[in-house]
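Single chain ahead, by itself, as structure tokens, in the form predicted on its own.
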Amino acid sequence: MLRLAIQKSGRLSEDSLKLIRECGISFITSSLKLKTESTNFPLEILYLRDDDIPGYVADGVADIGIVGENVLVEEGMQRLAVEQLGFSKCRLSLAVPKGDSYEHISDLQGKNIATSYPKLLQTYLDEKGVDANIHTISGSVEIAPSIGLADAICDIVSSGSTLISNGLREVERVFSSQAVLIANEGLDAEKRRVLDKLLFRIHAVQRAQKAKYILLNAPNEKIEEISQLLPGAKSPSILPLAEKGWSSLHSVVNEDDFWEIIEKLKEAGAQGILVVPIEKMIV
């Protein structure tokens, strides 16, 4: 049985549970429970505070965990990282009151900055050659300037709406973060085997999220030209249609290239183009 620690509430928790379910792993959640066990995979889920997850994994209380990269680096435990997961993306940013003048990071020289991430902030300031006074607080960082505690803040930003509602504006990006999978360094062979199975499923889900399945009809004389436009895992599948001189082509394209490819396919004579989301993709 592999023990997975995730954040007990919030966006990271929701995204983590969504990923586990997309991996075909079933479990029952309850706001009253601090742990749950999968019914079809050797996995137990522990619901913890995000700041505690790296320590629990390092100590072996949990075998693996999903945590924000910002928390992992702040705790100095980057060695535990196994995989970047691509969701719950955010940034650690410096912000100042919107009415204050600000042109350069040097404007914070000698100023007071409130944050919950003093190590990440200190590293950034050192790199920029700025000597500021860091005040570490555990919550409600965004109100620090309005109550006279600090001249600026350094906090996690997703959409930026919280900053705006508190009369602040983002001026510097300190650190870019996303969810990462971490693991205890001393996993035994059996737990490592289960982790490998979980990673196999995660990779299949991640590949599917970045790809689209395309089906189209094309005149046979255009097949070679259209095939060159379909960068699938291998060559596209080609099936004859009932109407003579026409075939159906099936392939997979990267979502980033999707619209550009669609336009080129139409120009090359493709018709009846269907685009289908992919649930899992195994290569």
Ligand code: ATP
Given for the second form:
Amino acid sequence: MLRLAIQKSGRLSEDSLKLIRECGISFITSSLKLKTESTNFPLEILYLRDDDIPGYVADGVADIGIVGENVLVEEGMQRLAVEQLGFSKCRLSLAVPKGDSYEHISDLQGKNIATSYPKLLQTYLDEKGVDANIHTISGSVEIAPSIGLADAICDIVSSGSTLISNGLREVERVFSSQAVLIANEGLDAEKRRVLDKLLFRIHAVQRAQKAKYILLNAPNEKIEEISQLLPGAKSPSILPLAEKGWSSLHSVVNEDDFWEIIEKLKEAGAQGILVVPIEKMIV
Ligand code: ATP
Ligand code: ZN
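Structure of the form predicted together with the named molecule, given the form predicted on its own:
Next comes the full complex, this chain leading.
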């Protein structure tokens, strides 16, 4: 039985549970419970505050966990990282009051900066050779300048709307973060085996997220030209259509370049193009 720690309620919770479910792992959730056991996989889920997850995994209270890289690095626990998970993407940025002049990081020399991430900020300022006073506060960092507590802040940003509504302007990116899977360093062989099984499923889910299944119709004389445009998992499948001289081509394309490919496919004579999501992808 592998113990997985995830955030009880917060920005990581929903996507963490979604990933586990997409791996075909079923469990019953209840907002009141502190832990649940899967009904079809040797996994137990513990619901914790995100800040506690690296420590619990390091101590072996949980075997593995899902946490933001910002928290992991702030707590000096990078060594536990196993794999980036691609969700809860955000950045830790420096921001100043919108009306303040700011041109370069050296403008923060000697200034007071409020943050919940003193280590990440200190590392960044050291790299830039800037000496500032860091004030560690645990929440509502964005209001610090308006109440006279700080000249600047260093906080988590995703869209930037919270900064704008607090009259702040983002001036430097300190750290880029996403959710990461972490694991205790001393897992025994049995737990390691379950983790490998889980990782195999996570990889299948991640691969599928970037890939799309594409189906299209093409005149037979264009099959070769169109096949060249479809890199696919291997080469496209070709099925004859009832209409003479026509075939249906099936393949897999990467989401990142599919718009470009679709333009070229149309130019090459493809018709009735369908692009559908893939749930799992094993290579
Ligand atoms: P807890 O009560 O568990 O301590 P918290 O308030 O510290 O929760 P959340 O705000 O839920 O934490 O954020 C958890 C993590 O989600 C952050 O550490 C960060 O990695 C990520 N995150 C934070 N804000 C955003 C955002 N706006 N968009 C995407 N991810 C974010
Ligand atoms: Zn937290």
